[in-house]
Amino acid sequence: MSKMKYLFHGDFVTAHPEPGELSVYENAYALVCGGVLEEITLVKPAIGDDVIEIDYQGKLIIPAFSDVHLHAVQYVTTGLGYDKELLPWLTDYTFPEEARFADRDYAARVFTDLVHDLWSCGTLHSSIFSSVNTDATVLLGKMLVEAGLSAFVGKVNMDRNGGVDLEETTEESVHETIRYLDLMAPLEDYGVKPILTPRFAPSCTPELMHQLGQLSVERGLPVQSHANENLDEIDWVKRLFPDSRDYISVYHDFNLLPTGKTVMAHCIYNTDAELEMMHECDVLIAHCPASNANIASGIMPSAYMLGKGLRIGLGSDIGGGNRLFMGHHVSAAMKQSRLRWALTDRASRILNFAEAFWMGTAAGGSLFGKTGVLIPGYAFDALVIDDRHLSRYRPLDVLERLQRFIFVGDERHIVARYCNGEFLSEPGTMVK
């Protein structure tokens, strides 16, 4: 990490590890050192020769954005099917598209469009499902490396319906595993690391999930998967798994809900005694509201759960969500919470704009560590915002600038992104 020493300056917003308020700093300097930020003042530090001034006076910087939950073996078929329910979307589009990654030149050319509109969206940190292809994997780990990105890639585990195309045998898919981690281990010192990543509990065998279990315990790994996405898919795994109590059991059974190392997508119909589960592994649960909408799987009740003390962060969920920037995933989940409200008598509570902001930061930067808020000993991961265009017509507080780029903003408006106290630049554009 970088030594140096730097004085931004400029309108900062931020949350805070819990969700909250959000604190406001006009006008202000931020002391960056060695990449984690020391103190953020309304009044300019006394400074020496050591340090670099950076002003963007009249600009927003906020916390750098992280996603949750994304396929990038979907990013081609972003957009399509969603006049579809789950189970025959996938089928119909995802199986397939994703096959066609064992193809390496295919791979990077999808691949390195994918980690340029990441950075460009300002998701500097995500949990990615890559494919079943150990070598298309550990290639877009390499690739978000040289971008400067920090993630999380994960190897799909598939030995059952996945199709002929995508399939593995249960002895291929534990074997392509840990050939898999042996060659992500050079890539964690730079901010990228492995992930075990069951597809969902329908896509393994028993077996499998237990081969998963052991190599989560006997080496300390992180878990992604899916869960309670769907009726049909929750009707489907009662019948495959008919020893487990529900869904999020069936992982806990097979030692794949390691405390504090997982993170399960979706999650929108849950019974009490899973989110029990879930709060006591504490569990990173991926809320994807536009995926949800568009393939008519469901409102998660995200304030409920919210009161319930869990942890809650956004997913694109590309390709069943149709946006990268994740300022949509924050309106998104905003409306659906409006939506469930309006639905239920008025009786559930809404979820706040600030509260949806600590989604799309905090709390999904809480899985790479001490990022995703703007505060004392965190990592100043950060984008800078130039609203001028959004906020030309009319004078709007800090708060109100942040809200107008979240809800009719785009990638555009970013005009610098900093990862660890250091400007990142663009990566490369697609390969031809």
Contents of the next structure:
Protein chains: 2
Amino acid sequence: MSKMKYLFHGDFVTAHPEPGELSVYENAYALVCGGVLEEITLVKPAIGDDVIEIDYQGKLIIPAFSDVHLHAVQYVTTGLGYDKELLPWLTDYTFPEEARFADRDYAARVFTDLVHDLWSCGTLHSSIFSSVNTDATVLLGKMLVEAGLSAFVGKVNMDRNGGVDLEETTEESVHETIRYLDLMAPLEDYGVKPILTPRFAPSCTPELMHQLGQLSVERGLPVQSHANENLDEIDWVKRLFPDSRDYISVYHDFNLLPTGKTVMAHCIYNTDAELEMMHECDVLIAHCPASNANIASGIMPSAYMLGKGLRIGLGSDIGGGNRLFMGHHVSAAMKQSRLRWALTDRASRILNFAEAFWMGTAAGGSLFGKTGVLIPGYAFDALVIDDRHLSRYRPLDVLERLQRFIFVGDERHIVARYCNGEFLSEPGTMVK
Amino acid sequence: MSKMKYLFHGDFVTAHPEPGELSVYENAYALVCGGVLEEITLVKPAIGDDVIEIDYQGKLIIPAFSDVHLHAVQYVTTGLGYDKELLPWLTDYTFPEEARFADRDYAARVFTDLVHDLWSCGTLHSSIFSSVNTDATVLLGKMLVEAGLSAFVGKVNMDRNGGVDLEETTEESVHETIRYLDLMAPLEDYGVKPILTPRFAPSCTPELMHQLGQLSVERGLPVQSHANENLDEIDWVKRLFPDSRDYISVYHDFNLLPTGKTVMAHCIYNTDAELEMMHECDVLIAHCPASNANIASGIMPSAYMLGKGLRIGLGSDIGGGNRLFMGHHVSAAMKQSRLRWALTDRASRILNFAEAFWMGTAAGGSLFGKTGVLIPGYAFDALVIDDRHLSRYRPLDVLERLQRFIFVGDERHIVARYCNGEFLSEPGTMVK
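So that was the form predicted alone. Now I'd like the form predicted in complex with a further copy of the same chain, please.
Next comes the full complex, and the chain you just saw is listed first.
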């Protein structure tokens, strides 16, 4: 961690650790010491010679985005096959593509671009599914380290229902998981960590689930998976795990819902008991609105779930979701909450902009430590947005400018990225 | 119209005048004479010295997009106020903004950018609402002519419920409409035409509707308006026009549904009688999925309506919709059809990719004459897409490449635009 001290000047806007109103500090100063935000003030503070001033006057400075659910190995097929639902889409498009990542060169080419594009989009933290292939997964981890991005990167476990090219035996899956954990260990100091990744309950035998759960308990490892995305999938899980109360309980029954360390993607069709269980285990739900539309899954009741106190981040879910830029998903979360309201229950709560932005920054960021907000004591992981082109006709206030960036802008408007207070330069081609 | 002959080489994909499968001509040749496509062949034809060859080998060539519903005067407020529903959104954000367009300089600045960005996004045809201001509307028309874009441009009529800054008297509204028609006349030869634009029924007194209907009948003028977007709006229309059977009938009763010459935006909540009336009058429905989500209107049953034989184009509905690029709206139409299916009726039809692409090109294009498809006898209005970056990992077929462009790509991938067979250069700043 850098010991440097910086004073940033610009128009700051941030969510808070809990959902609620956004805070705006216009024409303000942020003092960052050793990578951590010390204070934001509207008056320029007296500073010593050891503080470097960085002037972004007139530019927006916002917390970095966190993408808490994406599949690195689906980056090539993103946008394809959206005429299908989840299960045939997996079989026809996704599994054959994932098998290609046994080829290291192919993996290197795709991951080089993905890592670059994550950087470009200001997604400085992400929770990623790789493929079953250990070496490809570790390669991705190394590339993320070289780019200076924080991430959880999971080697996928799948010992059934994955097709001949992809499926592992239970023994292989466990053995490769341990090999992957060993290979990932040196990356942890650089902010890239392993995460147990049983693909989803139908892909794993009870024996594999059991062994992964043991690993999680013994080593204190986090877990990511999918749940309650699609009605056919839910029926299938019921048949495969008749002894578990419901889908979320399957993971819980196998010790795969470690408290405060679980990311569960989709969670569209939950019982109240499942919501309560996820709340108790402090699960981070990865809401993936674009994907949920593209493959006809449904609309997660995000506002209702926020009302129940659940922690909800956003996932691009590449390649079910079709855009990497998280502003698209903040926007999609708002859109879908409105559509759900219009189509199902007009007495229900609607997600507001502050909550959607909170999901894409603060809530997602909570998975990665003290980040995701521009609040004293948190890491200064921030994006600088040059939005002059978006607000050039007449003055807009800072919150309007943020909305314009999210709804109309894209990664082209991000002109600088800071991670732990340090400028993050553009990743090159890192393939050796 | 140019007399030149061109032979284009590339990978062509097109919808047809009626919805159905897309046609692909890979590594093919399109002969264009006098702006019209004569034939597409897989073997290079024998050509004379008078034919200029234009080689786009390996690039996609698709029909130009048509945006059949957008508000030029909301370009500045796009992305703002999506925490509101239609009626408060209009009052708080839209009407105050539209009043600014009485200032010619402001209008010129915004329209210069809008016209540039339509060009940039490959939207070569559009049906546009301006504001009540005649001079701003005509200025926009002239700018579109200078840019070489085809459009219908409407001076908005609004003699009630528009607020003090914007509302006209009935007499002013009619008088200004006639002045606008006179001023627009010289632009018609260049493909920019007037269209009667009663904002929506609640904005117009029966007397104004009556006089506009007379104008439409006498001069054979097309009409654009809004209908059935929002439940509160529909209730309001019932109270304002108690003698009409339903919302669509209000327009019909005042001769504002001229056959084959009407664009009706939104049409989410239609009775079967309304659908039948729109079918009989060959109305072009402007489906605006992004807008319908942003301001919580609902989801138009697009697949059901296509099944009834209705003609449905796509509208960005700037500023209710938040992106100008029509690929976003092709994608949004697919997403929303899937969500409607998942949330309301899983026995219903779902919109497929070919239909959504048809809406954004062929159906929308049908408003502007023989364009919107790459079929012999139609104008060669086309976009050249350099998608090498989107398909660089391994070969994709042409339909997959088109899907990648629509779902993952954007205007950055459009490298050339042709209108009536002629290359369309980038519009500069045209304000005199």
